[in-house]
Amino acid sequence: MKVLVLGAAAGGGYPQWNCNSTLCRRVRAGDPAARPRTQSSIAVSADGARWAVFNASPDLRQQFNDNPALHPKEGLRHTPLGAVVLTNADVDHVAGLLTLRERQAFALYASGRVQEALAANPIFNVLHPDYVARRALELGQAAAIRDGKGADLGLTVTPFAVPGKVALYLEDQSAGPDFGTREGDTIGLKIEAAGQGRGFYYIPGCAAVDGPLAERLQGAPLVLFDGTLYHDQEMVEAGLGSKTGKRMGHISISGPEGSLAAFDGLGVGRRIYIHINNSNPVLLEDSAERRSVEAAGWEVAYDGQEIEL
């Protein structure tokens, strides 16, 4: 099974369009400790030829151009893409959708929750049903990944509810402090291949690592996990918004509630972070931070990764 990384930053992209902050502009300024990353996605294959994309960042258009796996091989219309996987609404993980509209067929995989979110919504029409199978993804239940026209891409996932948050623009002010969020509005997934061992764990949404989750991670040989703010009061203590990790629905990577802390002891084998926001200094490969995550036994995902199962 072989797993590419296509975007490795949060929503807004690495650097974010209208940052002016010092990471940005290290970027900006091509320094080689400060790489450039796109919004969170990743590909995987079970055979090489054939591919599933985990979640369609708004920047789809790019990653699908700048990694070769994913380019048209025959005729003058032709995809490798045969399904599109979604562990929530979040508009940094569906606006992508609307770079697929060319009347091309892959099957579309979401919870019942975000199915509802993508129905509601008229602009996603340009998925021609004629083209485009829109599967709905029963948590705790292991589906086969099939294209659009119904054949087996070798892939299985098991999706599986994680505490999180509704969309930032599903959110009801009314509904009390979670704000309308409701089982399934965020979802981790396990990825396995037919006859290619135990898979691995794709989660790059989560707000707490809580004691069902910390059971199913132990072991694991290989998690994708929620990098996005280094500590909670990161955005806020920067000048780059108002909003803490936690009313964003993200763990912090450090604290005594952080995931440093949570997988401590969980024996996983490989320990990745990706949706990684453009404040964070894990970012940058000379920081304390980065030396820090990296003492601890994880990685920080960078877009064209390529990792092997």
Second form
There are 2 protein chains.
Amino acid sequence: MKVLVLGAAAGGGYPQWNCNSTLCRRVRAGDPAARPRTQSSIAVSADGARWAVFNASPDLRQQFNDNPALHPKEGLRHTPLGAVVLTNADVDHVAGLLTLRERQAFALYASGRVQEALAANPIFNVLHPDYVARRALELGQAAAIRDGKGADLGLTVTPFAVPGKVALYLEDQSAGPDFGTREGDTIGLKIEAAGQGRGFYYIPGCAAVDGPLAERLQGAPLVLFDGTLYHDQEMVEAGLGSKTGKRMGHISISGPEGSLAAFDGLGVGRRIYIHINNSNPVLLEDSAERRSVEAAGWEVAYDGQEIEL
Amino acid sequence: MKVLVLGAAAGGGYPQWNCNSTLCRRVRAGDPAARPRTQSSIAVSADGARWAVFNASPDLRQQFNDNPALHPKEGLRHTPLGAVVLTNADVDHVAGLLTLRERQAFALYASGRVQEALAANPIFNVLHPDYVARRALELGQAAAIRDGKGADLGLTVTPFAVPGKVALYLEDQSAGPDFGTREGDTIGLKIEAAGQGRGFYYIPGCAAVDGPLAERLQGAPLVLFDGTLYHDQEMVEAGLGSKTGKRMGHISISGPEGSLAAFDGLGVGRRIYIHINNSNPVLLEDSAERRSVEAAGWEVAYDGQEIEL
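Please give the other form, namely the form predicted in complex with another copy of the chain, since only the form predicted on its own has been shown so far.
Whole complex next, starting from this chain.
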């Protein structure tokens, strides 16, 4: 099984269009310790030929251009893409669907809640039902991922609920502290290559590592995990916004409730932070925070990273 | 007045993610006579500091990255962008609005029909009304373009109806040959710098040059015009699709009803094709079609092109 990181950054990307922080200025200046990253998306293949994309970032066209594995290979119209799988309805995970127009067959997998969010936006009708099959993922049920015409990609996905929050544009301000979040709004995925006996976890958005999640991840060979923020307060302290990580539905890396602490002792083989916000100092290869996560055995994902499993 | 071409290609861009034609293979191979182009968007500034973007292409994040004029200049959060103006609701003109999130004030100008199309898609609520002022353009009425806080950008825009078609995802298949197209679905714009006595026309989508349009453009110093297709049948003949230019609401460059013929004798100073589809051979700098349009006095827009007026 091959995993290709198409975009390692969180919403906005690195740099973000309207951000003038030190981190964003360094990446714009071409600083070699501050590499640019596009928004959150990975591609996975069991056979190296047919791919499923997990989350469709707004940068998907650029990501397809930058990764020859995803270029068309035959005929006049072709794509190695067989399916898209979504973990939530955030803009940084669904806007790229609008790139996948032009009458190309593929399948679109998401929870019922996320499928509803898409159906409520007629602009996604550019993915015409004659070409794009929308299929619902059920929590706890392994799904064999098939392309738009029903051919098995050799990948099995098992979705599970993780602590999280509904997408920003779907927040119900009158619904109390969870803004109307319901089951299926944010999911994690176990992704396996059928018959290869290997699997990994992809969890780009997660508000906390609770008991059931810790138990699930125990001993996993590979986890790609929510690395949005280093400090829960970092956007507030940097003057970049008013929201904490908790308010955004993202666990932090540091702190007693952070992911570094939560993964300690879980025996996960390879741990990679992904979905990294442009405020997160781990993006800087010369930062103390980068040294700190690396010392704890974590990697920081980057665009174009290839992982063989 | 400065005009900056952010993206010269039509929907899909050049190359298009799922297109394996000779044109797309040449650009992917790095052929110097086949330069890549992102999707349709331009930026205009009266003072060189504050910019209005005309059409928000899906590639807008990449386009902002690639053009230093649009980088933030001061403080922690900033943008030289003051306003976005839309000529229709096509995906290649509106998807980039989703990039302009993150609580940044600007103004969004479009016809009432296009504003309705946006309002019908809750995903665009990421542009929160506390920050983004949506303002309606009225056909035939000059509008002074102001930023989100009301400051005048020094640009005046006069919208006018052009022959065209409603956006693909809004087509009403039961509505007859015009698919329910109504006034305001596709507009052209006259863009002037206040007090500078100069102006130009921006018409990236247009189905025909009829009498009123020809009269309007007579003697204009600069027109950026719909260069989607060279031949009305080129997508069909290349095996890339079943639609003619007429079906897509785009005039062709060649032929007795094409734009080369229609502009002949209009006395337009500078004529530049923009919104160029990846099937159009004028994209190839060594093609007979490129030589033909250049011999007729036209230019073919490219990403990063700067025009002083």
